[in-house]
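The form predicted alone is given below as one chain in structure tokens.
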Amino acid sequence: MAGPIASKRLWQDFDWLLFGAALLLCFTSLIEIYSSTMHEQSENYFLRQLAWVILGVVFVFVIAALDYHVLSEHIPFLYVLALIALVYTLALGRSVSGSKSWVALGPVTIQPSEIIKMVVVVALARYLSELRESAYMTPVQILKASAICLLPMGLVALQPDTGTALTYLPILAVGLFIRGLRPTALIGLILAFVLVLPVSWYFLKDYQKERILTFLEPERDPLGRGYQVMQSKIAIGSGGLLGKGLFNGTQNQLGFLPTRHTDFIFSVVGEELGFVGVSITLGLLAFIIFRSIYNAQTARDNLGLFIAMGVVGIYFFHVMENVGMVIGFMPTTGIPLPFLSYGGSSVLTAFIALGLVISVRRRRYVN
């Protein structure tokens, strides 16, 4: 009798407004993926997001229903066939926009690099659970904690997809300062970031480096690098308080806006549904991480603790620089917004991420 109980009570506690906070977002994209891709019907952009949605709704149960738990018991096997993949693709992978960062499996692409976040994510709340309490790390934990997120990081830095690569370092950064870093490691690690950035300047290739120049002076290129960026601004300033309404939207409907359906998805979000859309669609997403916080401060043990907070700080980065990225804050990286970005590796790894966090909340009162 005690199992079912047992069991009714962990469904009971399943996340739903997590759960459907993530499933409104799902729908705003689906409708602006329709409306941005709608002269295109041939390439089928809306059923195949509405695919991947179904594929990720079917995930967030399913990692919902494991113990996170059994999944850390697993973790270095999954690490290890993570970097196989990886290296993989780097060798056979397909090249799109000039990376090498998918395999195709049949009829379907995936990208790994952004399924296997998860993995890391697992992987180093494992190890940093597993530390012998004490109020900081020491310089070797931390150089091992650095080595499980910088290594699989590095090989997606190869395909080059620096993009990518980037969204791996909330990971370390979230992983490293909840565990607790002494002052002088936290300074010692800012300074050695500082000093890499003008040395890593002379690694990057041409059109990385054009892209922060464009970022820097987007008038320097107006019809070529900096073309994307103006016509955002354009596209959201147009949208007043209500927008333009669906299917309206004059930079996305008669193409001015590149990459509409993907990396700028906001832009269309706001030019069509305006500030008030615009307001609702960063609260949803704000909730989701400021939620995803509540479940990591709930959790009962530090393994669930540094799984949530891993997922929140992929949230976060995502969110921030790919707002930022559309109203010309930040560079144009082509890093997706969660759950809105059309893309089916992006869409399953947030869902993913949001059946890890439920996960954790789930268990939270097991003994």
Second form
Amino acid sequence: MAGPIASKRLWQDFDWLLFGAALLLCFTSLIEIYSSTMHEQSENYFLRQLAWVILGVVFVFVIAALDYHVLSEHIPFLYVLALIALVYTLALGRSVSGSKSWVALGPVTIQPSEIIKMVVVVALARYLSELRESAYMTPVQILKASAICLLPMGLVALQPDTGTALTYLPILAVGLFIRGLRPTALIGLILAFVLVLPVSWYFLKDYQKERILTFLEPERDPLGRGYQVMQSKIAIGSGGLLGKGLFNGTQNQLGFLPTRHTDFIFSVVGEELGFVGVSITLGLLAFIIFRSIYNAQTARDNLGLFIAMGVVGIYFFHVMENVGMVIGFMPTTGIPLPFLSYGGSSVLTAFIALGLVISVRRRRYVN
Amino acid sequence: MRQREESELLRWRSSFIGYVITAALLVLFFGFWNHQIVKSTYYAERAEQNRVRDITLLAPRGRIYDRYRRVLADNRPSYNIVLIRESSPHTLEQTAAMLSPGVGISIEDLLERINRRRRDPKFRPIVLKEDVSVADIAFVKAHRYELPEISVEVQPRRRYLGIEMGAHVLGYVGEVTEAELISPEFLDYKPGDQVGKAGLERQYNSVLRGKDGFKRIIVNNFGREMGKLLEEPSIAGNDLFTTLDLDLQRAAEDLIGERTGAAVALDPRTGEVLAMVSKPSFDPNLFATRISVADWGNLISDARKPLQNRVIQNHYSPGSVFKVFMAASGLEADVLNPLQTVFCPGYASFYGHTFACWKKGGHGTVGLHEAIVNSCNVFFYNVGKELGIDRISKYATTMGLGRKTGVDLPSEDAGLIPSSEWKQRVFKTAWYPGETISVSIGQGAVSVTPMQAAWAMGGMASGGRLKQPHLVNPEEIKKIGFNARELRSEQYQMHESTVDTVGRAMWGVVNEAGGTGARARIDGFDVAGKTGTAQVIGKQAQAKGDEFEDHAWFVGFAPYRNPEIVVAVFIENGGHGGEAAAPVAHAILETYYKKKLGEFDGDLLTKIAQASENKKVKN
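Can I get the form predicted together with its partner chain as well, since the one above is the form predicted alone?
Below is the whole assembly, all chains and molecules, this chain first.
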């Protein structure tokens, strides 16, 4: 990391704890990806993931070295670029299980909708931090802020990739809440986002869930929705306190777990490492979230706070949805678990987000 | 300052989000606690159920052999398509819809089959299609990813090598019925098991049945075996060695041909059944797979009742064959002596009715010997009149008629020997003496099974010694640890002179000029016998065609002193006994005699059977 962006300060103010927690999760992820794909001859998921993690780490340092104010300055350009990329994906993307959400980039394919969330985070943060008039946002401001988020989100939804599109919402929700909403608007939003979605889901009848999900993504999961979640719950529950041991999960090794190296990686953790492993892993994820909140609160300015909190919103939503899904608290959607699920776009996005938070932290004492 | 306050507000709101996140994570944490600590035993069991599958290793039934250890029934491997609901990601309807086009069974039929077994444990395979083709197996293998709940299972399946030969003796197997399952005999059976349904398969089901084994394996999500935890091999059922002689069986079957009838050959010295034929026959292999509705319909709607074993399950008027027993009874009761004669003008009057002899012009003056050789009715009318119905009944029953012989096959018919007591009991009226006259020549209420005819004849020819007929020696069964009843042996009083007189006359029937049983004659082997021609309805119906043609009988034994073999042949609507039935008896006896002399060169079937047997021995 030589050059103008590297400095002594970078290393001193670098959030090693945050970074360390992420690396520990990646370590767990690599082991369990190896465990869940060791019988597959076709592709070496372990090595691919390792490559993505290394690339992710590079991104962390690059972005942490960048001043987020510089990013913010250029964000209109990046935002337009992002929209163009989404339109391009929509027009020429590769179709995977019914959604055009992937584009080929040389030897690999990536999912632009994942990484573009970071552009939205910074763009919204910039808009919200520049509002100074009053304690509460005006309806026009709310609309403008919403437009920044909903425009790319709409393009993702058109792919159609409802699951990923939904992950844009927490950026907006967290941003609006922190910037300040009148109690009526606030309560409405909280109910809709935190409570209504998951809780109402929990109280719906099975066939209603089935209908809603089939409506949202009819092509997904041809083997029956209940089967996947049941197998995941069996895997986790049978793991018990200490787990069956690495590479010993029968649900994992014998293939009963669906998409076990991607969406259901946490089930493998639950089965092979038990409640102890789950607690540590979940604890690390919680640490990253709370550390990011702390970094937001100690940021030098509101821009930094909004950026870090936007990341918090995304991390939290992914953790809540993915981990909730594997024990049946949440509907099955293809939302990856940050740092753990196999997949380049997911890993890169998680590390870019981490880079942003560290960048915010590094500049807390400036001026 | 204002800006400063606002910043504080933003930080406070961020903290608030932190609290919300904390609460949500606690919910998740609680969820894992609940799954991994509280309910972990339950889920551990579920994981084990996923991983472990018990597979029944179906035991082959014991083979059935003839007396020379030639195979009559064995097993062949076959494949069934089965559904294991436990490992199904689909609803039953989805499974049926996906499988239906591949195996050519309608969705409704598939669901019907599944539904019949819906109360079984979910891990137990449900057979959807039996004895499938290579194409069916290929379909299942090609779709194992889409249909992990469907697999192919090996099942040893019954094979009867003689196709229709001996079908009634061997019987057939089929799936145990729901009614059978609740009976104590089938206590340790489960739905889908094969059980003997008829014949020896039924009688010796517990001997022939093997003990199914099981294999506990580890499977992956596609049901593929990944490892084995435990195996208890199946134990094949015990082989059954019968007294049948395939050569005699074959001779009898060939000679009866397409006619309806029955033939049985016994060794009167031991009671061994050497041959037992009932025609028309059926192919018991049809039952080895689930029999098709069409095949079953054909079998049960056939007016000729091919499933019935006419040797033991049907009874017929014995006709003139009964005269032999009348003669013996008369001699024993001393109402008849060998020198006594009767004049036969072609008819006789008793109790105001005229009874005809079959020979219109009459036999003239006949003694006992001629009366049997020429089958004179009038002579025996007189014997019957002297004896009276109750003495006839007593002697006939003693000699083995009108009661079950006890042969080791299910559903034996008892036949009927009437008596005045019987008439009173059944019809609540007195016996008319005139009826006795009809009974004297084997008409009227008297009826016997071919098995009884052979048994009783053999007993009489052996001086009153009745050996229980059997296809399997109980000693053989005991040897392999099963309970078996001792063979019954009876000895009734019969003067040697009676045996001699009647036997001589029966030798005459076959060997003297003009005897009615000449077609059963074998040079060097003193065959004795008696023909019978039993009227079907009334005389007036005789002209109306084949259906009303008389039933033909021939019952005989050889050699006429100390007989080794006794044969009864019955041809339904066959016409005259001497013409229709005697040649069948001849074929059986000739085969027996040739074998005895070592002149029997066998035939193709025998050679094939022997070859297959040799191969098995080598294996």
